[in-house]
Every structure is written in C-alpha cells, then in structure tokens.
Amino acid sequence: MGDQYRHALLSRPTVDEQGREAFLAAMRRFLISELYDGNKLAYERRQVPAFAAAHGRAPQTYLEVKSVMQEDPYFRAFSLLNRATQELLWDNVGESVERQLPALKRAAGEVPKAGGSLTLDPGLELPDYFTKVDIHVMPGSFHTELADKDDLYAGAVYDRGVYIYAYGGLGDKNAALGQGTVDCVRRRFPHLKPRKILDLGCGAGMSTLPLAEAWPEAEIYGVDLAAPMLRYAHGRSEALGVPVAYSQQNAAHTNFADGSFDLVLSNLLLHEIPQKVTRAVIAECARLLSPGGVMVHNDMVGWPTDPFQEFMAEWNAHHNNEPFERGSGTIDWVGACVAAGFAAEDVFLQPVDAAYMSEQLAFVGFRGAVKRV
C-alpha cells in the first residue's frame, strides 16, 4: 500500500496508529488475494463430496451451500478473520480521527477557498434504511455526528478507512471509482460535453472530483443525506482546489429544476438503498436530465446464479452490512428505466472489472440510460 495523498483534512496517524493501519491493510490484501479462493477449494474438495454422499447430488441452492459451508473450518476461519479485520480497521481509524477532530474542524475552516459551496438542511428527514444499519460495519455509519457543531467525523473516517480497506487499490486520492465512471462516459459518449453534472450520494466527495478534472468547464454538484460527510467533502474539495456545490438532499427527491443536468451519475449508491428507492432515483434522474443527457450508475449489474458464488455474495452482503445488495443486483433495470420514461433502446448495461475486489464483486459495472432529444 502506497501513501495516501496528504490533503489538509486527511487525518494524521501516530506512529503506533500507522503501524496498525499498515497491518490491517496487509491483512485485507492477504484475505482477498490469498485466502478468498481457498473457500471454493474447501467447498469443491470437502463439502460437495460430503453433501453428495448424504443426498446423492451436489448442492443446488445457495442455502444448501450455506448449510455445509458455515461448518467448514476453512470458511469459518476466513469469515472470522475478514469480519474482525474490518471491525479493527474502523476502530483504529475512528479513534485516530476522534483524537484529531478539533484540528480537522479547524483545518476545514482555514483551507483556501476554491469557490465551492455547502448547503445543509437540518430539517431533512433521514430514511430508516439509511439510519438503521451501520453500513460497511462502520460504527455510526455515515450520518452520526460526534461534535455539537460543524462535525465531519464520518467523512474523515471514511476517507482514511476506505483507503486502508482497499489497501490503496482506489488510488492515492480514493478516486478510482469516480475515474472509472468518467472513463465509461467518455468511451460510450465521446461527444458529450456536459455543462452541469450531478453526483448522487456523493459521500465524502472522493468520486466527485474526477468529474471536474474530466470536464473542467462544467459546474459540478453533489448531494448526499449525511451532513458530516458533506462537510468533509466540501472541505476536502476546497483543500484540493476543486469547486463543487454540495447540498444535503435525498437523491430520490432533489430540489433542482427539470432538465437541469447533462450528466447525472452515482458511484456505489444503488446497492445501499431498497429497490423502490432505486426506482425513485431513476425517475428523478429522468426528470433532472436535459434532452440528450446521460444517466450512469457505477454499481451492481447482476447477481450470481451459481450456488456457491451466490452464497459468497450473500455472505459479503450480510457481514458487510449491505442488506440491499441482492435487490440492487436483481432489479429489472430496463423495466425500471422504461417506467421512469427512458426508451428501452436507450438503456445500457456494461459489466467491468471491480478493481481491487474483482474476486468478490465480479457483478459490478455500469448501467444507465440516455434521455431522448
């Protein structure tokens, strides 16, 4: 794992904290790159023969796979190590950020101004699906505030935590997801020159900034439900010299006018929300797009049908606190887009390598639609 880019709002670990971070990043890499595939070997060489001896056939559903794999010693060890590593990661980064929180808040107020903005809505009702689960096992999830004023704890934890979780695989600015979306749009729509771009569920803004690099003349907007994430995103963007207009809004119901944007996108938003909310987001995208505008979401593009791979995907969703992953992967995407007003022939689906987690997330990619002129 290389060094993360040291912008003004990034937490600075002590020597001890840095050592623990390096250990956890190495453990994550070891689990995913070295141990993950061993689960399939344990299944094929030990559990399939045992199941076949008892039932006269191989397991046919992911629940049957689960019934044997949850007792397999290799899988149990892998599962324990993976979950424990993730919990330790958040604990270590969380303590580090909490110790530095006053200094990080001061830094956010002192960074040179790049011309962006931040609009928060204290009266915004946060939906249950967002507040009832600690997504990614991150304590307090994205919305919890530790300080009485100007809290940005969740954003600071997420920026550093994701870098360690991905063992640097998202680049020194955690921008690989956003850059991948930019690359997808440029390849599919080389003549698109967006004047206004909206990033839905922008979080800490890590995937938002590549938009400004790709289209420097465009106005960039980002919306999210979580105030502490948006405060951090705004401060981080200003520190990096990228003006972005951030606002606290629900991606399914924004206050922007019809036809406001030429490009509306998201990165790993849809698998965090129920199917009915995804449909509302698609409809909102259709409303917000100008004629000829593009909607693209970097997220699930399917769900495994092989019983073993389905079991492993379900395991990841459960142990990573991702209750809506299956629904996101199995939604009728074309049907949802058509219901929102897009033409079926203007809908697209593009699987892609899932960067540092291709072994676990082979069903990630791009899906979207074009609004007819």
Second form
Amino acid sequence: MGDQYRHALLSRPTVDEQGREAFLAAMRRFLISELYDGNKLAYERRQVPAFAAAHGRAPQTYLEVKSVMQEDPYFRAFSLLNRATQELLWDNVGESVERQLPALKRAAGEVPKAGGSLTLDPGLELPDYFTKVDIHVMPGSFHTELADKDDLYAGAVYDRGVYIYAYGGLGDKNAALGQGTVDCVRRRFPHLKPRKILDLGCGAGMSTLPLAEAWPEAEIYGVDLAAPMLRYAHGRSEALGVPVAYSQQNAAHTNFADGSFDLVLSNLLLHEIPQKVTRAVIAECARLLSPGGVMVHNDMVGWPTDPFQEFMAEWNAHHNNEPFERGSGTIDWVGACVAAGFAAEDVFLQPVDAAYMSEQLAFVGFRGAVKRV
Amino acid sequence: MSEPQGRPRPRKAAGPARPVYFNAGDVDRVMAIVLALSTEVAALRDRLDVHERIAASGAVPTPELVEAYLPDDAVQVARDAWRDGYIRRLFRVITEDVEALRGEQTG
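Next up, can you give the form predicted together with the partner chain of this protein, since the form predicted on its own came first?
Let's see the whole complex now, leading with the same chain.
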C-alpha cells in the first residue's frame, strides 16, 4: 500500500498506529485477493458433492447454499477473519482519529480558503434508515459526533479507513470512484459541458473533487445528511484548493430550484437507502436537471441469480451491515426512472468491473437517465 | 536417556468426558483476540524496525526519534514483504485447506 496523500485534514497516525493500519490493510488484501476465491472452491469441491449425496441434486437457491456453506470450515474462518479485520480497522482508525480530533478541528479552521462553502442544518431530521444501522460496521456510522462543536470525527475516520479498507486501491486521494463516474459521463456524453454539478450523498467529498478537476469551469455542489462528514469534506476540499458548495440536505428533497443542474450524480449512495427513497431521489434528480441534463449513479446495477453468487452477495450485505443492498440491486431501474418522468429510451444501465475487488463485485456500474430537451 | 520403567504413565483420567466450557461464539471471540494480538505483533515489529534503522545510522532511538522517523520506499517494500510472509504463516491452517481442494481439482 502506497502513502495516502497528506492533505491538512488527514489523520497523522503514530508509529504504532501506522503499524496496525499497515497490518490491517495487508489483511484486507490477503482476504480479498487470496482467500476470497477459496470459498467458491470449498463450495464446488466439498459442499456441492455433500449436498448432492444427501439430496440427489446440487443446491438450487441461495438459502440451500447457505445451509451448507455455514457449516464449511474454510468459509467460517474466512468470514470470521473478514469481519474481525473490519472491526479492528474501524476501531484502530477510530482510536487514532479520536486522539487527534482537537488538532484536526484546528487544522480545519486554519486551511487556506479555496472559495467553497459549508451550510449546515441542525434541524434536519435524520431518517431511521440512516441512523439505525451503522453501515460498513463503522461504529457511529456517518452521523455520530464526538465533539460538541465543529466535529468532523466520522469524516476523518472514513477518509483514512476507506483507504486502508481498499488497501490504497482507490488512489492516494480515494478518488477512483468519482473518477470512474467522470469517465462514464465523458464517454457517454462527450458534448456535455456541465455548468452546475450536484453530488448527492457526497460524504467526505472524496468522489466530489474529481468533478472539479474534470470540469474546472463548473460550479460544484455536494449534499449529505451527516454534518461531521460535511465539515470534514469542506475542510478537506479547501485544503486541496477545490471550491465546493457543501450543504446538509436530504438528497430526496433538496432546496435547489427546478432545473438548477446539468449533471446530478451519486457514488455508492443508492445501495445505502431503501427503494422508496431511491425512487424519491430519482424524482428529485428529474426535478433538478436542466433540459438535456444527465443523472448518473455509480453503484450496483443488478443482483445475482446464480445461487452461489447470490449467497455471497447476501453474505456481504449481512456481514457488512448493508440492509438495502438487495433492494437496490433488484429495483426495476427503467420503471423507476419512467415513474419519475424520464423517457424509457433515455434511461441507461452500464455494468463495469469494480475499481477494486475486481471480478468479485459483479453487479456494479452506472445507472442513469437523460432529461428530455 | 532414562531407564525404561515399564508402562507409560496414564495421561487421561477415567470418568466422564472432559467438560466443554466454551460455546461456538467463544471460538469467534478467541479468533478475534488472536487477530487483534497479531495486529499488535505486526505493529511491534514495525517499531523494532524503526529502532534498528535509527541505531544503524549511529543514533540512539529515543521515543522522539522513533515517532519522527519516516520510512522511505525501500523500507516500506521490505516491511510489506515481511507482513505478507507473516500473514501467510499466521493463517497457514486456513490456506492449506484450499490448497488441498485445489489439488483435488488439478490432480
């Protein structure tokens, strides 16, 4: 794992914290690139024959696959190590950031100004689906604050934690997802010159900044539910010299005027929200887009039907605290867009290979639509 | 060598089977503790590496010098290689299972 780019808000781990983080990153890589495939082998070589001996056929549903795999010693060991690594990752990064929180808050106040802004709404109601389950098993999730004032704990944990989780695979500024979305838009819509761009569920702004690099003339806006993520995103963006207008809003109903944006997008937002909220987000995108404007969401584009793959997808959703993944993967995308006012022929779905976990996250890619002129 | 004395001593007491104290979830806990401990060993090893490299430069590795030390690329590469070998040694009992399955597949 190479070094993460040291912007002013990045946590500065001690020698011991660095040692733990480096080990956990190496564990992540070991789990994903060396151990993961063994599950399929254990299934095909050990569990399918055992199931067939008892039933005269191979498992036909993911629940039948589950019934045998949860007894498999390899799968059990893999699952435990995967979960324990993830818990240790958040706990170690959390401890490091907690120790540095006062210094990080000071750093956020001292970064040279780049011209961006931060608008928080302390009265914003955080929905249950957002606060009841800490997604990715990250304690406190995105919204929990440690400090009474100017807290940015969750943002700092996420920036460092994601880098380790992907063992550096998202690049030294964790920008690969956002860059992938930029590349998708440029390839599909080479003539689009967006003047205003909105990033929904922008979090720490890691995927927001590549937008400014791609379209330097555009005004960039980011909304998110979580104040500590937005405070961090704002400080980080300013530290990196990129002006972004961040505001604390629900992506399903923002305060921007109709037709405000030429490009509205999200990265890994839709699988974190229930289907009905996704439908509201699509409708909000339709409202916010100018004629000819583009909506694109970088996320899941389907759900496996092969029993083993479906089992592994279910396993990931459960063990990674992702209650809405199945719903997000199985939503009728074209139907949902049409219901929101898009024309069916203006809707698109584009599966791609994942930026990391290559060939293991089979159902990721881009889903979007274009607003009729 | 000691002189043979006849039968080997008994090592299992007659009576009911050894009691089972742990439940399935306890094994999960033990493995999680092992992984946490493995993390600490790796961190300690990196810290020792800092000490050795400071000492090799002729300086005394004080806590301040240890915290201020920045590994260069060559040091990072060497540590990455050690860590990978360490992880493979730690989880050998798990990877040998899949190696056996792979052997069945190819053989």
